[in-house]
Amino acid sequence: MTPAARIAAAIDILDAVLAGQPAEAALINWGRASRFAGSKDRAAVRDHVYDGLRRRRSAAALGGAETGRGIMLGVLRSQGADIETIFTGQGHAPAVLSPADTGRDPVGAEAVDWPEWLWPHLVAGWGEDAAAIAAAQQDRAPVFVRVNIARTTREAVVASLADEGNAAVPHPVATALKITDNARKLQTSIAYDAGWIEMQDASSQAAIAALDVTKGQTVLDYCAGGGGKSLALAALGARVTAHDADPRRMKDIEPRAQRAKTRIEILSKVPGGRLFDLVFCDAPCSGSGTWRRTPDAKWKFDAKRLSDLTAIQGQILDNVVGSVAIGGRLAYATCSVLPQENQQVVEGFVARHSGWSVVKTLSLRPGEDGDGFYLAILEHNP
């Protein structure tokens, strides 16, 4: 495919997303219908689509319309591309430019690609930093891996990856490496196959480090999902039990644990009693700290979903409080940057449960060092 044909394909996929298809489904459908496209073509088209979704509102303004064509025009204009050499109408290239393709400068929340209704909430939580936080979601996220320090060292992993053409550099978090080249080949690497690394954002790793888990502690990962944080806790020597409201989400934990040469107990129902030194709740949330990875989710998120999530988050904390051992800790985390899902949920829990107080918080904004993430650690003082 020519560069122009890739842009034309991205335009069609973006139109499908704007019509209601999930981005991944639209990309898969295009791939199945485009057997002529090679792996490099598919990767390039995917990048164009996600660049467009991250900058959907600002690009639509620059491109003259909130359509696939307008969005791609806006993205290319923001990149300083020579648009007339792409929009030629020749072969599989997009049609030539017309007066309707005239754009304007984006303004306000539109300029940083943040939903208009949600902008006041971000400002309420972050003040003058809100614009920078929203703008960080306009670009592709860096790729990080967690080194399984129970089995190897960061230095050994860097060397192993380099032998296969994957470049990595250390991150300030002791378990984290930032991948600087060939990130798409990580899951075929020797280091991955041997269980030396797992894909995990650096901010999530920073949260695990902040828990100060010690060897032998009993930990309940209450919203375990695929088990990424369960594995990280186990690598620190904790005795980890994983639970999720939907047990199907935990189907990958056992094979991942086997690859990492560790053991995680999986429970569909948490037994009664104060059994755990630490209960960790990485609660379902908007994912607003990670929207550069799932940008179509940003534009589908609405006020009702936010209200539903905050109710679920509060209920989760209420459900697990009785599982924390005497003298133990309760940790609440989200990958959200919204105060309603973070500080306000914790404040509500403290107001409902006498004797509980916050002893540590971590509030990370999205950027080159990781995604947006929030953590609060609570203790009970009767």
Given for the second form:
Amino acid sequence: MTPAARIAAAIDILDAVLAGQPAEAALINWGRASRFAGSKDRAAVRDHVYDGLRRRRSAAALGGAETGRGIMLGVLRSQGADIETIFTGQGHAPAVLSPADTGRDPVGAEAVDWPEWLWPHLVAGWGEDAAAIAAAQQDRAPVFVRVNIARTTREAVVASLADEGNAAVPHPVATALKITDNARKLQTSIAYDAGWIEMQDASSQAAIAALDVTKGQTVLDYCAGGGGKSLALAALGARVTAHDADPRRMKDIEPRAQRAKTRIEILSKVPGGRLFDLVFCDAPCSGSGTWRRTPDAKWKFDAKRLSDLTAIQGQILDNVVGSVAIGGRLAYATCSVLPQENQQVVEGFVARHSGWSVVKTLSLRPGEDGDGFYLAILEHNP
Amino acid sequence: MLADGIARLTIPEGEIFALTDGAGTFGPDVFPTVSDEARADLLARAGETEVRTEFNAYLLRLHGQPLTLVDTGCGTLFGPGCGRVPGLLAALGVQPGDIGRIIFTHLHRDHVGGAVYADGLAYPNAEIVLSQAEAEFWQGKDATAGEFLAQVAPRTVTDGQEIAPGVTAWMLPGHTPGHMGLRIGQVAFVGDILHSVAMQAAAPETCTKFDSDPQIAIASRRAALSLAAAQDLTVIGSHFLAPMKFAKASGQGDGYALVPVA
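Right, the form predicted on its own is done, so what does the form predicted together with the partner chain look like?
Every component of the complex follows; first up is the chain already shown.
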């Protein structure tokens, strides 16, 4: 495919997404219908689509329309691309420019690709930094891996990856490596098969480190999902019990634990009793600190969903408070940057449960060092 | 002078009598994760040559409360060497009809066996209390526990609930799904979190083959013993051996050391 044909394909896929299809489904449909496209074509088209979705608002302004064509045009303009050589109308290239393709400079929340209704909330949480928080999510996310330092070192992993053509550099968090080249091939690497690395954002790793878990401590990972944080906690020597409201989400934990040569107990129902030195709630959330990875979600998110989520988040803390051992700790985390899902949930919990207080918080901004992430650690003093 | 097989602890709330229903030994198969060498080492440190156990039930004589049993021993299920509880109660002047309440830590046969006779209930006037999770687990099961539950109308409780004034349910699951301890002031009944003090106190990671969920059982053991050590509680375990029917716990290495209460 020519570079222009790839843009044209991205325009069609974006139109399907704007019409309501999930981005992944639209990409798969296009892939099935486009047997002629090679793997490099598919990767390039996918990148174009995701670039467009991340910058949907600002690109639509720059491109003159909230359509696939307008968005791709806006993305290319923001990149300073030579538009005339792409929009030629020749072969499979997009049609030549017309007066309707005239754009304008985006303003305010639009310029940083943040949903308008959600802008006051971000400002309430971050003040003058709100624009930078939003803008950090206009570009592709860096890729990080967590090194299982119970079994190997970061240096050994860097060397092993280098042998296979992957480049990685250390991150300030002791377990993290940032992948600087060939990230798509990580899951076929020897280091991955050997259980030395797991895909995990550096901010999640920073949060796990901030929990100060010691060997032999009992930890309940109450919203374990696929078990990424359970595995990270087990690698620190914690005795981890994983739970999820939807046990099907935990189906990958057992094989992942086997690969890491560790043991994680999986429970669909938490037993009664104040048993756990640490109860960790990585609560379901908007994902607004990771929207550069799931830009579709940014535009679908609405006020109803936000209020549903904050209710669920408060309920989760209420559910687990009775599982914290006397003298133990309760940790609440999200990958959201919205105060409603973070500080306000914790404040609500503290107001409902006497004796609990926050002893530590971590509020990480999305950027080159990782995603947006929030963590609060609470203790009970009767 | 107390009869052989009875030990007494006096507390501000009243009196607790430990009643030794019987005794036995556990083979190596009971602790499947412990190697022969580790087993020999743990036993040597405890001054023992085999893993002995005693089956304990308790009589609570608390001010202003009906006479209460915590568990009932083995009854007739474990042979002639066990089932001494009714005789020990008689030695204290207590008849079966005098027992107003039985609180079960869990419903394994060495705890509930003494509550049922072939022809009916051993303590006809007793209110039955156990954890909700334990009742749900055994309800309808073809086992002594299931048969027992079919004959009674138990009151079920959850963690932290007050069973009687000053007597609080303390969930310590893992040995069974609804295994429960009790807190009475500075006293902590810990049930079967320690099947063998010699094998499990110093090495709390050690589980028995009877534990329904070993990992949760370990969490319960650690949570209970660390709290007992931190708050200087008197620990009472269902399988404690004379002369240590009542103990104090303290942290020691990765585990705990228990010493008898004088």
